[in-house]
Each structure stands twice: as structure tokens, then as C-alpha cells.
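What follows is one chain in C-alpha cells, specifically the form predicted alone.
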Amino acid sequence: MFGLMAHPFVPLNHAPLPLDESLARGRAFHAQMHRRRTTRHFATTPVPREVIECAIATAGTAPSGAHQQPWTFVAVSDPALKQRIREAAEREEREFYEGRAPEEWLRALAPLGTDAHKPHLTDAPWLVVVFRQAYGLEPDGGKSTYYYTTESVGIAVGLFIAAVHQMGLVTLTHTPSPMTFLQELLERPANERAYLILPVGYPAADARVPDIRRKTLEEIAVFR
């Protein structure tokens, strides 16, 4: 019936719901997600590991081209790191904001209020830094390809950032360009290359986010 098969099937374990059951858990889960903001203003208040531990299970679930999962997160907590990472983010910012950015893109960023300056990434309790593995590594050292690895790596963090705001806590997408030097400050093999920061914890008592508005359902869909 599928073809060639190189794997065992089993039977999906998934029962539909009936349609006002279904219709109330998405309306619910859209009006928790709709609250949800980034910032950039942490507590310094400890998170467990058990939290980011579920968080990051949460987003192992996500499809992946051929169920490669080539994705790698890397929790850290340990202040001395958090440091180091922070200095070399900060470089690496300054010289985009001085010099490498197009003026079109600091006037995009402008109403966000961002600059070279990331106290998150100390703040926060923990910094979750996403890899993506280009390619596999076999183990007798050779090269396996691996597909659509930005794209499933993408939904992963995506599906990451929705565990996060269910647990009540706050995060914020981090992506300091280039990021080459994360890969040797966390020690991470030739195949991986770093996706993105994410600072997670919970919301300064005096957190603050830009007023801005969500596009509407009719602006970003089309029915046909």
C-alpha cells in the first residue's frame, strides 16, 4: 500500500475529537499563545533543569525531513559560560550595529528598541543554544546527508517556544551574526552549526515589551 518500507509500521495512536471539543482546545490554545511576548527582561530567579529538560523533549517531537532530527540543544546554566557567550554576542553585535547593518534593517529594528547591549543572555537562568547538523556523521567518521535540516529544525524551536510559554516562562530569539564563535565556546563537532540563542526564565517584575499588533487572520491567510 506505501511502497517499499525500510522501516516496521505501527498503528496511529491518535483519536478524533468531536468538533466542539476540538474547536474549544484550539481557541484556547490560540488565546495562550496570543499572549504570549518576547522580552528581553529576565529575573534572575532559578528555573530547574526538569523545566528546560521538558521543554526541549517537547521540541524532539517536531517533524523532521526523513525523521533525521538534526537538531542538537545546548542548556546552559553555568555563569562563567553565560559570560563568555555574552562577551563574544556583544562583539559580534557592536560591529553589526556600527558597520555591518543596512540602514533599512536599523530601521526595522528601530521600533523594537534593540541595540549591542545583551544583559539577557547573563540574566536569564538559562541560555538554550539551537544547533543544526548540516550533515550526519557515520561511525567509521563518514558523512551521511541529511534533509530540509533548516526547516526542521525551524518548527522544533517553534514548538520549544510554545512549551516555554505554556510552563509560564519567557523567552526571547537570539541571533547575533556571525555565530561561528558559539560552535567553539560550546565545543560542538564539525557537523553542527550553530541556529539561534534562546535565553529562557521567567519575566523581570519590571519586564516591558514594544506595543505592537499581530497581523490578523485575514492578512496572513487565504482560502481557496
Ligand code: IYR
Given for the second form:
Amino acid sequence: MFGLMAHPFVPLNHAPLPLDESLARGRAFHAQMHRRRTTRHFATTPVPREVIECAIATAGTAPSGAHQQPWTFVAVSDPALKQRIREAAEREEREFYEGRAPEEWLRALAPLGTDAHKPHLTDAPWLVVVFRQAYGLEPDGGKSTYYYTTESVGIAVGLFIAAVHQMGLVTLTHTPSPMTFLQELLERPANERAYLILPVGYPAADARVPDIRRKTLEEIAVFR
Ligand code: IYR
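Since the structure above is the form predicted alone, I would like to see how the form predicted together with the named molecule looks, so please show that one next.
Next comes the full complex, this chain leading.
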């Protein structure tokens, strides 16, 4: 038999909607999400901790492999710590842009105008550093296997981004590589791997975004 007890099952609390209301809500949600933009230009305006708590709580509603919830969100507002994260990230990024990145990768990034300069890491009032728990760590130090952790954390981050947008703030998915410096700077346990940095805040008054277009439904969906 299984080593663990089964969860008790309880009734699903679900009220079906009339179809027209489903569609109206779905379209309104899509229109709202379609307004989301990633920007690299943040205002230094403070953001209350409750806003970040709300976004993290929303992320924590994500489904996960075997319901293991393999994520930790480290929310950093301490200016000195943000500065250290920025310095370490910029060190990695300089190596990336000045050598490590293959030509093809640099060509793909050129239209977005990214470079090793990362002022958003100190401008944004919060840096939410997401860690993926590669395995479980029991209180006695034992390890347990976690399943589909990359997928699970990716889904959670998607919900986080949607929550930030819903609250009228902006965020940016930042992936310095390698990210091992985050595990050290933030003193995370051995089972945690840095996954993304999400600066969160208000956009700068003069924030700019590339004039990109999203693929259409026809381009991304196949019905058969
Ligand atoms: N991590 C680098 C490079 C970078 C890579 C991709 I793919 C992007 O969409 C954007 C940037 C950086 O943060 O600049």
C-alpha cells in the first residue's frame, strides 16, 4: 500500500455559470491580460508588503506535481540586499553579453534592446526571487522526490504575473544565468534552485516598451 494516508475527499464547491456569462468574463479577463506588458523601467515608488503578499498567495494557488508545492518566494525590499543582487546579476550578465552568449542568442535579443545594465534590480521596490525546490527536505534532513517541479513553478509564476498585473503594477521576468549567486546571497537551503527574479513595482513615468505584437489565436491554436 501507499506510505502516506489518502487525503479525505470533500465536495467540489463549484457553481456553474450560464454560458454567456462565462464568455463575458473570459473575454474581459483576456482583454485585461492583453494589456499586460513587461517593462524594464521601474519607478522607485514604494509598494506595500500586502501587495506582494497577495501576489505570492495567488501564485501559491497553482496546481503542482503530487501537490508538493515545490516553490519558495523570497521577497526582497532591503536596499542593501537589492544592491548586492544587482551587482552579482550584472557581473553574470556582462559575461553573458560580452562572451558567453552565442551570436544567434544575441541576435534574438537585439530587437528588445536588453544589455548587462540592470537598474530595475535596485529601482523596483521589491525583488521577488522564486526558488524551485528540486526535492523535499524533511525536518530530519531526509530527502524526498518532488515531481514536475519545473512545470509547477512555471505555472505558479504565471499566476503571480497575472496577480501583479491585476493589481495595476508591473513586473519583469529576469533570468540571470547562472543564478547560483541567489542561493548564496539569500541563504537558501540545498534543495532550492533559483528560478527567476521578478522585480515588482510601478512603471517609471517615462517607461517604454518595445512595439511588439502577440501571435494571433489562429497562430497558436489548433482545433481538430
Ligand atoms: N538573462 C539576460 C539575457 C536575456 C535572455 C532572454 I531569452 C531575454 O528574453 C532577455 C534577456 C538578461 O536578463 O539580460
